[in-house]
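As a starting point, one isolated chain is supplied in C-alpha cells, in the form predicted alone.
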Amino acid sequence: MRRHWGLYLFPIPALALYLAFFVLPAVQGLQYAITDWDGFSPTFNRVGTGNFTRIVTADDQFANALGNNLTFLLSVVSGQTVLALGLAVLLAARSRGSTALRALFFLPTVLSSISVAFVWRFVYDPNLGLLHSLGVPGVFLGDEDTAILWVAVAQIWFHAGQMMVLFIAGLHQIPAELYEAAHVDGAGRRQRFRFVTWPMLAPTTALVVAYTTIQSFKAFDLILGLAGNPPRSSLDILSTRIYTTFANSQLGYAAAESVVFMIAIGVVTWMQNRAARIGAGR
C-alpha cells in the first residue's frame, strides 16, 4: 500500500504553531541575550558575550537564585521522591481503602498553584496559621535561613500524589513470580524490597526525579502567591530572578539570564540521566 500524499498535510498546522510560538520565540531570545535592549527602545547595542559574563562573575542577586533553586530542588526531589514511593508501596494493593486513601493523597494535585499557595499561607501564618494554633513555634516563610525549606514543604505537599500514582503503576508492573522466588530464597519484606523492588523501579524512579526537577525549577506561581512579587531574597528562585528583570525593563539581560537558565536544566537532566543510567548498571 502507498501512503496518499495528502497525509503529510496534516502535520503542518501543528508545525507552523510549534514554530510561530516555540522555535522562533527561542531564536530571538538568543538574539536579544546579546543586546542591552530595555523592551521599548526602537534601538539597542549589542554587547557580545556582556550579559553572560556579568551574570557568572558580578550577578549576586542572580547568585542568590540560584543557590536557593539548588536547595529547593534538593529538597522537593528528595522529599517527594521517598514520600511518593512510600505511600506506593503502602496503597499498591487493589482494595476500596486503598483506592479512597489514593484518591485523597491524589486531590492536591488537581488545585492551581495559586489555591496551594493561599491554603500553605494560612497554614504558615505565624499569628493565625494552623501550625501557630498547633502550638508550633517559628515565622517560617519569614525565616531567612529556612523560608526556602518551607516552600519545599509545600512543592512536596502538592505533588507527591501524582508521583505517588506513578509508583503504583510502576509496581503494578513487576512480576510477582519475582517476588514468589525472593520468598523461597528465604529473602525477608526488606530484602525483597532492596533487590527486586527497588531495581524494579529504577526507570519509574528516574521519570519521577526528571519531573520533579522540571517542577522545582518551574515553581514560579507556588513562590510568588506564599512571597509576593517580587519575593525577598531568601525565596527569590531563578524563574522569579528572570520575571523581576524583566519587569524592571532589561529584556536583553534577562534573556540571558533565560539562556543560562535553560543550561542549567540541562545540565541537572542530564547527570539524574547519567547517575540514573550507572545506578542500573549500563
Second form
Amino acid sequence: MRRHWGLYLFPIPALALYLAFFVLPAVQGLQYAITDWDGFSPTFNRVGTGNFTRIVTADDQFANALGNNLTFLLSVVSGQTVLALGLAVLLAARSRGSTALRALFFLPTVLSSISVAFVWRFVYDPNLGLLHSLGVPGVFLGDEDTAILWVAVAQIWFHAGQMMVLFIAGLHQIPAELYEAAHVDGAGRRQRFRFVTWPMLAPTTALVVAYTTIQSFKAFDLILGLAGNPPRSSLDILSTRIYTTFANSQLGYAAAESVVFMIAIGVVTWMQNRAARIGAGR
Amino acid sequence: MTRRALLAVYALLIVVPLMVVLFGSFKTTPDLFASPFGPPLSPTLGNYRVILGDAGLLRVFGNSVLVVIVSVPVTLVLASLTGYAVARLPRWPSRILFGAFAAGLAVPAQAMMIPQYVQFDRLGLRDSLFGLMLVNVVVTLPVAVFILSGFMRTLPRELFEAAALDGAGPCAVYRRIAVPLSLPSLAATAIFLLVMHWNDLLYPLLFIDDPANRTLPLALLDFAGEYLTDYPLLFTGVVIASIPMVLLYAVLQRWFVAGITAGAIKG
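Following the display of the form predicted alone, present the structure of the form predicted together with its partner chain.
Now the complete complex, all chains and molecules, led by this one.
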C-alpha cells in the first residue's frame, strides 16, 4: 500500500494544543510543587521535598480532607453500586414502564452538580428544609461527624442512574442460555443471581467501581454548592482542600497537594484493579 | 409486587425534589415554607423577573451558550482528525499518538488547574470567554480522542485502503468515509462534551473574574452567596440552567445515555 505521509498532518492541531496547554502545564506543576511560590511574587524559594514532608507528616487539614475523602469514597462506592445494580436488575427487562423509569432515573445525571447541590441544600436545611418539614430531626450537614455522609447521599442520587445504565448494558450481554441452563438445573431466582448474574457482571462492576471512585474524588462542585466556599472542615475533601490552599495564595504548596492527590487516585485505582483481577481469578 | 413498590419509592425520591424545585421557582419565600411540596397556589413570575432582570442571568445564559457552541465542535474536529490518524497510521506511530492522549485521561482537572491558571494568566488568556473555550477544548481532548479513535479503529481497514487504491487522498477518505461512518460516535461524544461544558464549574471559578464573563454554574454559585437562603431564587436559577439540558435530554435521550456512558468508560 502506498504510504500517505499526509496522514501525519491530521493530529498536528490537536497535538499542538495538547502539548502547549496540557503537557507543558503538567510539567510546570511538578516544578511549582517543590517551591514556596505564592503565585504572584517575582521571587520564591525552592524547598525541595519540604512541601511533601509537611503534607505527609504535619498537615492536619490535609489529613482530615484525605480521611473525609476516603469515608466519602467508601460510602458512595458501596451505596451507589448496590443501588444501581438493584435498579438495573429490576429494570433490565424491556417494557414501556421500565423504559420510562430508566429515563427518569438517569435524569439527574444531566443536571449540573451545582444545581444538584442546591436541591440538596434545601433538603438538608435544618430550619426550613424538606426533611425538616417531614419532621425528620437533625442538623445534617451541620453535624461534624456525619456531614460527609449526607453529601454522599446527594452524590448517589446524582449518579446512581448513570451506573444503572452501565449495569443494564452488562446484564444484556449475559447469554440467555446460561439462565436457561441454570433454570433446568433447578436454580431458583437467588441462585441464578448468585451463580450466573453476579460472576458474569464482574467486569461491569469493576468499571462502575472505578468510575465511581474517580467521580467521588472529583466531587468538588457538589461540596462547594452544599457547604459554601471554603467548605467547613467536616466537608473538606482533597479537591476542595487543594482549591482552598491555592485560593490562599500558597500556590507551590497547592501544587504539591495536587501531586499527592494524583498519587492517591492512582493508588486507589491500582488496588481496585488488583482486587478485580483477583476476583476474576487471574 | 415488591418490585413495583421499590421502583415507585425510588421514582418518588427522584421526582419529589425536582418538583419541589420547579414549583418553588413560582412561589414566594413564605409560600415555599408554608407548603414546600404543593403546587404554587398563587404562582408568581417574580423570581424569574429578579433573576433574568436584576441579576443579569440572560447575559450569563448567552455566555454559556457561546462557550459550548464553540468548544464542542472544535474539540470534535480536532479529536476526530486525531482519531482518524490513529486508525490509519502504521502500528508504532499510531500507538504513540494514542498513548500520548490516553495518558492525559489519568490526570484529574484538580491536578492541572494550578499550573494552567498561571499559564493562562501569563498569556493574558484568563478572564475571557476565549480562554475558557480554549481550556475546555484542551481538557476534553484526551477523552474525545479516546472515544473517537476507539470507534474509528473498529472500522475495517480495508475500507480506507480500498478508497486509497481508488486514488482518494487522506483528506477525501476522512471526509467521505471516516466522518460519515463515525457519525454515531461523534454524536455521542458531542453530547458528552455538551453536558460536561454546560455544567462545568471548576474552570469558570478559576478563570473568570469579571461578572460579565460568568457562565451559568458560576452565576449560580454566586447567587448562593448573595441570596443565602432565598430558596425560590436559587430554584429559579436551577430551573433556568437545567432547562436546555433537560429539553435536549427529552428529545435525544438515546444519545445522552450513549454519550455519558461512553464518557464513563474512560472519564
